[in-house]
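Read the single chain below, which is given as structure tokens and is the form predicted on its own.
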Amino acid sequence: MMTLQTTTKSFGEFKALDAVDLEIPTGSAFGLLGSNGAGKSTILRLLCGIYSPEGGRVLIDGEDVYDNVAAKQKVFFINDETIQFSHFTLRQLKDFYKQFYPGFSEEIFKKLEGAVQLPMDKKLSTYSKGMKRQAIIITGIACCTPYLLLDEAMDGIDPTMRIIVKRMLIDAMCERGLTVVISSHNLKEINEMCDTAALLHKGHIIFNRQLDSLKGAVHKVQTVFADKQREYTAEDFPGLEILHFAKTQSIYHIIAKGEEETIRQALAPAEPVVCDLVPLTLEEIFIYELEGLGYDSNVFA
């Protein structure tokens, strides 16, 4: 398990993380969401031991990771830059990382390299951005660490190759229980890859939820009540946790948390003539959750 315990990290006057608590279960696919400066990359760099926390602790399987070689060897970090090691060929990149990760598998690397078909003996400086991403991802998977951290790592990879790379990650998770942590602005990507996601904003975790339970627990309701002369408000439904309440002509638009049957029962006293529940996208759910907590929903802009 990867754990942050009341972890604080600042850069000069800028507080990147403010007493953050976070647990990432072993074997999960965990997403970190948030705008630029929210703290996503800082968390990843703390988890792999690049940064040391100024307050609190950062643990890998119960051990502090900073300045701990054994803990660091459990983590492979793929950052959001593509300029590092540009003077290496893919073969040299493989051999470089093989020195530091005793679990490196030549067999797995050969299999993954065959899938992406990158030139082994050309310098990475001649690769496109997407090819560089593929090179470091297959190297990271072949290192066979229990934990793999990806910071916007799919950026620049074409849609067809994204499918191949995602399949590689899923196979590693299924075959050896790899824990994958993905930082991304792309909600669709997080939705496709992750079972749990945390939303960060200005160094704080706004919420941390399992995506399946989240999607099943928030609904968009479009309803018309029998008494069209009455102006209903959210306060008329005290048994319902409402994130958004608005009216357009005679139609009420409500975003509510809870199971579908619970929502219908809470609205029943107002005698709805029409009551349609429409599925929300993950982006809509997060935006309404933010608004319900009093945060600016432009975090996703």
Given for the second form:
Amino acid sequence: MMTLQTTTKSFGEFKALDAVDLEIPTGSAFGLLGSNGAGKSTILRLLCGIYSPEGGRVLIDGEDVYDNVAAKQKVFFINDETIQFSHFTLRQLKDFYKQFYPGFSEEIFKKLEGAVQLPMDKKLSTYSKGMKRQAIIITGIACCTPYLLLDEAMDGIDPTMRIIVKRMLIDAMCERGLTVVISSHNLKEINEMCDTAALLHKGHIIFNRQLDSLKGAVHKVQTVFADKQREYTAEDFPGLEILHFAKTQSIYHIIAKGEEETIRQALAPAEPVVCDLVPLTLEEIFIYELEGLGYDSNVFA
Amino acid sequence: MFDIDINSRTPIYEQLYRKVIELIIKGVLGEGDKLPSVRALALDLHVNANTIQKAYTLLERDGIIYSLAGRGSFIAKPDHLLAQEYILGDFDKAVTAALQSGITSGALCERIDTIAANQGGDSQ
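Given the form predicted on its own, corresponding form predicted together with its partner chain:
Let us now look at the entire complex, which starts with that chain.
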């Protein structure tokens, strides 16, 4: 298990994480979602021991990870930039990491390398962006750590190769219970790969839940109330947690938290003549949750 | 065969659950047929194995599949009542929406008769 306990991290004046509590259970595939600058990469860099926490603790299987070799050997971090290795060939990159990770498997590396077919003896500086990512991903998986962190890992990788990489990760999860933490702006990818996801905004966790339960948790409502003359506002429905409330002609567009039945009951006093409810997609949840916090896509419309 | 829609609002495990029932109703899967292993299906659909496992667990709970240790999961003896209930659930939703939009029950009955006639069956 990976744990953040009231972890705080600042860079100068900027508070990247503010007393964050987070638990990532062993064997899960955990997605980190969030606006730009929300603190996703900071969390990943704390989890692999690159950053020391300023307040609180960062633990891997109960041990502080910073400056702790044994704990760090349990984690492989795939950075969102791989530029530091450009003078290495893939073979040198592999041999470099092999020194630090005792669990490294030549057999697995060979199998993964066979699937991506990268030139072993060309410098990474001659690789394209997507090829560099593939190189570091297969090296990371072959290190056979119990934890793998991927920061925007699929960036620059073509669609076919994405499927191959996803299959490599799923295979490692099935075979040896690998725990994966993925930060991404690609919500479709998070949706496929992850069982749990946390949404971050400005250094705080907005929610952290299982994706399956998240899907039925927020609904989009289109409704017309019996009294068409009356102008309803969000305040007319005090029992309901409303993220978005708008009206076009006589139709109200409401985004509300809660199960379908709860929402229907809360709207019942206004006597809806039509009331359509659909659960939100992950992308809509992302947008409306942040809109509720003032991070609004409607500022440019 | 088990294609799913990642962008759908329906959770993936639920889509998979419904898919298996659908395939049984259509006769594609029959009693004793083996389902792909959780791992094979996770790799095939490139979705998280826990999600696949969740669908299989629910299917087993509801008696739609059974699993044998070390051998895999198999389709159980199809329960026709359950299958019909599943189809009628969708039917009820469609009828409710139609009635709300002002279509009369008489018109709906007529439509059923037409469909039945086109299928070569009878509506008795």
